[in-house]
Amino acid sequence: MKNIKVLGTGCSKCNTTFQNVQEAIKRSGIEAEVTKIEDIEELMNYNVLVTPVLMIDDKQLVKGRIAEVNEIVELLKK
């Protein structure tokens, strides 16, 4: 099962990508679990300068960004 986060202040982009990760899922398939990081402390212990980020299994791997569903599924199948 793939771990994943949205880092992000609760902006329109880090809603949309957290959109984005749900609709990304439904479409591989693949199980995961979603957590959504708003609070700033927090994003603060991931060394985070620029939201929206999305890590998948603790990886920051989009970050400043929408990610896009085709992307994401992309990355989901690595």
Second form
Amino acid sequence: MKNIKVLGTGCSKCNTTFQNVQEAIKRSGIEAEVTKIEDIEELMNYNVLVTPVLMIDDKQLVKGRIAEVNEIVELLKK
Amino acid sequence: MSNQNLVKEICPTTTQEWIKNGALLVDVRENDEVEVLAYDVPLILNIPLSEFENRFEEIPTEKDVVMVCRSGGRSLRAAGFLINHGYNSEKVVNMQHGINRWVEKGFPTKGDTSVVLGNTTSNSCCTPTSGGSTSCC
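Given the form predicted alone above, I would also like to look at the protein as it appears in the form predicted in complex with its partner chain.
Next comes the full complex, and the chain you just saw is listed first.
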């Protein structure tokens, strides 16, 4: 199972990324656990500077922009 | 302002004291924001958050540093980043409420303050005072 985290401050870009992740999981059929992290202290523990951040299996793969659905699907295949 | 314990936070009035004692301000707003309105203090470094990961080592480790931005959110993350990278949490602090509150308090700036004054609201803490009080907030 993939472990996906969307880190952000609750901004619209972060919410869109979270929705795109859910859509990507639906399209790919890959089993994944998705967590949204908005707590500022937790964000700092991840050393997040720019948001949103998409993490898959503890790797920060997309930073500071919305990850598109197709892009996430490809990342989930790896 | 934020529920966290990693970074010490100070208000703009306390920041004035830090500046008097020689602190460096690090403004993490993007260049286009700084061009419109900038902090007017003796020691300031602008490292936009988008470049921060590659440039944070420009910030001296031995100096007192106040991190600043527009409203205090980005600078808080940057301050946390510095502390996580070995900077002293007693020397690196975040200024709450950013240039928005700085302008409301009438502290020195360069540029167009209308971009701030037209778009902010005060809360119960740190509301502007007419007497120039130096008590915190």
